[in-house]
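In structure tokens, the next block holds one chain alone, the form predicted alone.
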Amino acid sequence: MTIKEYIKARKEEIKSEVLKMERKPSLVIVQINEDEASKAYVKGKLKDAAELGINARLVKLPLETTEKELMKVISKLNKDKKVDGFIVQMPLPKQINEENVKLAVAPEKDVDGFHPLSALNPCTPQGIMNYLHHEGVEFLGKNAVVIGRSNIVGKPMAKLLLKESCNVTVLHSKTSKEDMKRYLKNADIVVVAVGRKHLITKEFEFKPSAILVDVGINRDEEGLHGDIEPGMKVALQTPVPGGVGLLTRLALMENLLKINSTK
């Protein structure tokens, strides 16, 4: 099943769940940037929410908003009983510390799953795992390689794969090409999240049964590109666009429902 087919089927299930609820789940998105990728994600998230019957609204703050002013908005949302969950869209302006913001969001309202005490996983790794499980991917004892070590994707992705009893190797942008080739040649599952157009090309050798998950979104005058060159001869390669971004958005809605169900 393609990602788009999987998303469509899963959305129908979520829509049915929401219809049965006495009170519709409520989501707030706080945005303080003019980043094109962020704008596209926010638009997509609001569209998803409307489609699923979820109440969602955008709080757009000026670029010059200070960290103190943002903290007041976060504090208000933490206390608002009508708001089930909220996210602060990244990236943030340089005058605001991202780590402070992640810690300020109440764990019980942290739909992004960024807070250390949050019961939820970050949306991108969780969305990827949900899809791979749906596709019947075997994890036990498989060699998994994660390229990227961010707190949002790389590290939590490695943690989830370890939880599934994979043999996990974490590489990154500073890993030499020779070492990358060596690890990827024996990999069963590969997740690339570096943010570098076609970091992985056809000169890399993979098992025909390998699964390649491309988290990268790189924008240039030709359009959007992943971290992996398209058309690899493997069992599964997620597309860019129309791949992991959609899984991330879906996982956000699923996290919101999990928050709602605990109330």
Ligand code: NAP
The other form holds:
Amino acid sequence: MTIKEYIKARKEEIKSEVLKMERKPSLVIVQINEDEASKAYVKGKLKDAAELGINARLVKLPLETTEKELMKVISKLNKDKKVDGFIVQMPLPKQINEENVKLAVAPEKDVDGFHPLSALNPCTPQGIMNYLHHEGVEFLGKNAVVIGRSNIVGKPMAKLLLKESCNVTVLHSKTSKEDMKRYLKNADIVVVAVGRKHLITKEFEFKPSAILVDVGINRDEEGLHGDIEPGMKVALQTPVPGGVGLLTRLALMENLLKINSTK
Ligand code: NAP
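With the form predicted alone in hand, show me what the form predicted in complex with this ligand looks like.
Starting with the chain above, the whole complex follows.
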């Protein structure tokens, strides 16, 4: 199933799940930026929520909001019984420390899965795993390579693959191209989360059975591009756009439902 077909089918399932709920799940998105990409993400999340029957609202704060002021908003949302989950849309203005914000969100309301005590996983790696499972991808004993080691994508992705008993290798900016080629040649599952347009080109060799997951979103005058050149000769390559971004959005709604089901 393509990602678009999978999303459509999962949305139908979620919609009927929400319809059966006595009280609709509620989501709040806090945004403190004028970033074009963030605006598009927020719009997408609100659209998904509306489509699924989830109550979602946007709290937009001015760019000059201080960390103390944001903490007050977070503390209020943490206590608000009508709010099941909320996210603070990244990036944040320079005067606010992102790590402090991630730690301030109550773990039981942390739909983004960023808090170290959150029972939920960050949406991008969780969304990817859900899709790969749905596609029947085998993990046990397979060679998985994750390129990128950020706290929101690379590291949690590696952790989830390890949990499935993959042999996981994490590569990063200090990995030589020669080593990267060597690891990728033997990989069964590859997840690239770097943010460099077509970092992985056809110059790299892959197994024909390889699964390539492209997390990268790189914008230029021509539009959106992934970290992997399109059209690799492999079993599965996720597209950009219309790939991991959609899986991430879906996982956010699934995380919200998980919070609701544990109440
Ligand atoms: P990040 O925090 O900037 O991390 C990038 C990682 O890539 C770092 O670990 C860095 O290594 C590594 N890297 C940089 N240059 C490299 C190179 N030449 N070769 C190998 N590794 C290299 O980024 P992020 O937040 O993880 O996001 C990565 C990309 O995914 C971005 O394009 C972002 O927009 C996209 N993204 C998409 C979604 C989605 O839903 N589709 C969600 C989140 C992120 P060092 O640690 O050594 O610096």
